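Given next, in C-alpha cells, is a single chain: the form predicted alone.
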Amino acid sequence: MDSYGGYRSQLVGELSAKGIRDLAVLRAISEVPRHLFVPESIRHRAYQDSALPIGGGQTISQPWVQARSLELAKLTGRDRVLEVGTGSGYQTALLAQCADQVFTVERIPALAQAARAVLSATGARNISVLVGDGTLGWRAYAPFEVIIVAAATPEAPQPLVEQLATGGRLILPIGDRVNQVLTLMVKQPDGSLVTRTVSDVRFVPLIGQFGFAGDLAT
C-alpha cells in the first residue's frame, strides 16, 4: 500500500495553485514517487516544493521548476528526449512518463548507478542512462524533440543546439554559478534559436567542456 498517495495530491495542488496546467504533467507527479528518489534520512520531505539534498554536492530540483520545464517541453507522447544531468532519476521517471522515449545523461557514477536502479523499481522502461559528460549530448540518438538541461550554464552548449531537431525545445537555466533564468530555446528551419526567459532559478552548475570548468571525474 502507498502511504505517500496523499502527500503526492496534496503536492499536486499546490503546484495547480502555482499555475501549472499541463494536465500530463500533473498526472506524472501524481504517480511517481518522489520519496524512492531522495536520501532515505530526508524522505519526509520528500513532497514539499524544495529542492533537496541528494549527496555529491547534487540536489534533487524544486518540483515547481521540474513541473513547468515539462510544461514548456509541450511534450506530446511521441517525443524523444534528451536529460543532461540525471542526478536522483526523479525527473527522468517524470519524462518518462509523457515521452516516447527518454536519454539521459549523468557525469558522476555513483549518482547514473543509484538512479538506474531507483528507476528499475519504479518499472520505468523507455530510459537509457549514459555515464559522461553532458554537455557533448548524446549524438547517437539525436536529434532530439525536447532537451532539458538540470544545471546552470553560461550558454547553450553548442553540441545540444546541433542535436535539437527543428522545432524542437530546449530547455536550460542560463547565467553564472550564482543565479541564473529558466529558458525555452525554440529550433526554426533556418537553425537559429527563438528564445524566451521564463523565471529566475537556481541549479547546481554544469560541468563539462561546454560548460563550467570542472573536474568531470568528481
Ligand code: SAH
Second form
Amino acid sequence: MDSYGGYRSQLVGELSAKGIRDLAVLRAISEVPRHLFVPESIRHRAYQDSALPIGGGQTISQPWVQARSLELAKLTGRDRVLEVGTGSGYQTALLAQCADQVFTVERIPALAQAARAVLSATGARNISVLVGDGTLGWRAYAPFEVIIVAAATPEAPQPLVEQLATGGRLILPIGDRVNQVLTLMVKQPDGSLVTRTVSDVRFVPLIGQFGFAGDLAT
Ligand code: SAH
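Coords for the form predicted together with S-adenosyl-L-homocysteine, given the form predicted alone:
Entire complex below, previous chain first.
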C-alpha cells in the first residue's frame, strides 16, 4: 500500500456513510490510487469527496457520483463496458477492477494520452483508450453490457442506445449544460428502454454529434 492508503480508507468510510453499499465498488475505491490521476499541484486534495480540475477545462468527477454510477452498473466481472469521457482515467480504472474489458473514448487527445500513461503505470491490462467522439460509441466492440457516460447530454445518444446489449445498462447525466439528473436506462428484449432517475448532478458537457455543439470555451 502507498502512503495514501489511509486517505483512501477515509474516503471509503465517507462514501459508505453517504449510502454507497456495493462492496466491489468500495473495494475498487480502496485500491485505485486516485492521487495519480489528478495534477500534482492538487494531489493533497485527491481523496476529498469533490470534483477537481484535470486540465483542458475538464474535471475528474466527485467520487460519490462515480461510486453511485458504478453501483448502478451492477458489474459482474464478466462485462464488456464502454465509457464515454475518459478524462483523467480514474473512473476507467475503477471500471477495470469490476469488469472484464473496458473500452473508453475521450475527445481531447492530451487527456486521452495522459490517461493511457497513468493507467498503464498502475498495471491495468483490460483497458483500450480511443481518441474520438464518444457519442458515436465504439461500434467495433459492441454490444456492451454497460455504457457509462461521464459528461452531460440533452438525451441518450442514439448510437449508444444501439450499441447497448439486451438487458444492458446505460448510465448517463441527462439535462442541460449546467444541471443534470443521473439516469439509468435498461434495454428491454423489445429494444425499448426502462428509465430511472437517480440524483441531481453537475457534469461538464458532452460535446459531439449526438451531444451538445462545441464552442470556443470547450
Ligand atoms: N470520468 C472522468 C471524468 C471526465 S469529465 C474522470 O474520472 O476523470 C468528462 C470528459 O468527457 C472530459 O474529459 C471531456 O473531454 C470528455 N468528453 C466530452 N465530450 C466527449 C465526447 N463526445 N466523446 C468523448 N469524450 C468526451
